[in-house]
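Here you get one chain, nothing else, as structure tokens; it is the form predicted on its own.
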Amino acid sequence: MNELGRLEDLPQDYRDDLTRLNLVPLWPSLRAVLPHQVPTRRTQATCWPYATLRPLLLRAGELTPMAKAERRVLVLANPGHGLAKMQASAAIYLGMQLLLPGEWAPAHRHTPNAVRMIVEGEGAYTTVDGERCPMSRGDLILTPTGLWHEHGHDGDQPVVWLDVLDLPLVYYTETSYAVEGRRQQVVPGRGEQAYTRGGMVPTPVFERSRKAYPLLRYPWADARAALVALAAGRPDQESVQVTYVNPETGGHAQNILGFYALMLRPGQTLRLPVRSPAMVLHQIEGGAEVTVAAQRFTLAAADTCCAPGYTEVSLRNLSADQPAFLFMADESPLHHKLGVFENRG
């Protein structure tokens, strides 16, 4: 393999002329942007234990009223990207958000897609495009691009959820912005009531729903039941995993990031395929040991970790007699759209 020329090999007067005309020679930096075999990755395997994060989040509730926060969030930032960039991977933003009893986070809409994975508490809700979505632990709630959404809390205990957004990508394309709005009027009906059974969708007698996202709330009770049934019905199947999908199209629930729930059988160790997208893992129930290349994290309930793409990841259920359940987000839909998705087995 030929060694490429260095910038320092070029005469200074030539380099000055290039700079003056906003020109850059490619060859000295070619391997930085087109490395051989495996991409350069800034995303580092990182873990955020909830037991250490939670007290700081609750203190934020004491220090900063909602009127001064709009959204009270601690960002789970990946050190490989630099904490100031507030991203977990190239395309994934993570944040732990707190809502206290009686609070209301005002309505707004924004260009990045977002989902909420509920971590703890009862009595809160998110209103999305007029649909009121109750929040319970393990529920997944969509707030897709451009849809009005707000959060309220009628309960008596703090409610916390994990935000997952494609904000880094939207910010990179210089299309990220938000618009403030007024409190929404709630409309009757909820998507999970209409799309309550797999394989069946409402019949459009007169005309089909014009909603791009007909299902906004995916209850954990339904996802968990699907995983348990899948494990029982397919004892020979190593991977017990379901994908959150749009019930009208069969495609991913959102168009940039993919969302999944998976179950580890008691005592099971599962090796995930080495693929191009980065991933995020969040423990819903039980405990698991996550090995990312040479690093190892022990996840308890509500802990979160991330892994870069093109990296070996394996999961081990820490219980010998109880299943473990995890939520996973990854960049697969984006990679498929770009034509760069790889599964190296």
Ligand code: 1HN
Contents of the next structure:
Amino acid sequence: MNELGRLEDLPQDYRDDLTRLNLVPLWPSLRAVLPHQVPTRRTQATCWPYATLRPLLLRAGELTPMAKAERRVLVLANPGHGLAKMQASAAIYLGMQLLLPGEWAPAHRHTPNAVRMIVEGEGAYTTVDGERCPMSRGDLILTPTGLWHEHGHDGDQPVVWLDVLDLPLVYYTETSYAVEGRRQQVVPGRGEQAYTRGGMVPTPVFERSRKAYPLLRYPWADARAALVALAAGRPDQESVQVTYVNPETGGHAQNILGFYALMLRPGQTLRLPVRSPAMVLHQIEGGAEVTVAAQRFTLAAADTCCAPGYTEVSLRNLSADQPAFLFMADESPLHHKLGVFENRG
Ligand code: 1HN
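What's the form predicted together with the named molecule like, now that we've got the form predicted on its own?
So here's everything in the complex, that chain up top.
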């Protein structure tokens, strides 16, 4: 392989001429943008234990009223990208959001897609596109691009959820913005009532739904039951995983990030395939040891971690007699759309 010329090899007057004309020689920087075999990744394997994050989030509840926050969030920032960038990976943003009893997070809509994975508390709800979605531990609620959303809380304990957005990508493409709105009118009908069974979709003769996102709330009770049934039906199958899909298309629930729930059988170790997308893991129930290349994290319930793409990841259930349940988000839909998805086995 040829050694490429360096910037310092060029005469200073030539470099100055280039700079003045907004020109750059490619060859000194070619390897930086096209490394051999494996991409350079800023994303570092990082873990955010809930026990250390929670008191700081509750403190934010004392320090900063909703009127001063709009959304009261501590961002789970990957140090590899620099904390100020507020990104967990190239395309994934993560934040833990706190809503206290009686509080209200006003309506807005924006271009980035969001989902919420509910971490603790009862009595809060989010209204998305006029649909009121109650929040309970483990529920996944979508806030797809362009849909109005606002959060309220009628309960008596703090509610916390994990926000997962494709904000870094949308921001990078210079397409990220928001619009403020008025309180939404709640409309009748909820996607989760219309789509109660896999394999069946509502087909009203006169008014077939034309919603791009017909299902907004995926209750944890349903996802968990699906995993338990899968595991019981296929004891021979190593991986027990479901994908959150759009029930009308069968494709991913959102355009850019993919969302999954997985179950580890008692005592199981699961080696995931080495693939191009970065991923996020959030423990819903039980505990797991997550090994990312040479790093190891122990996840207790409500803990969150991330792993870069092109990296070995394996998961071990810490319990010998109980299943463990995880929520996963990754950049697969984006990589497939860009044509850069790779599975290296
Ligand atoms: C957002 O709209 C919410 O609606 C939460 O709860 C976090 C982070 C960046 C941009 C928009 C929300 C967000 C966000």
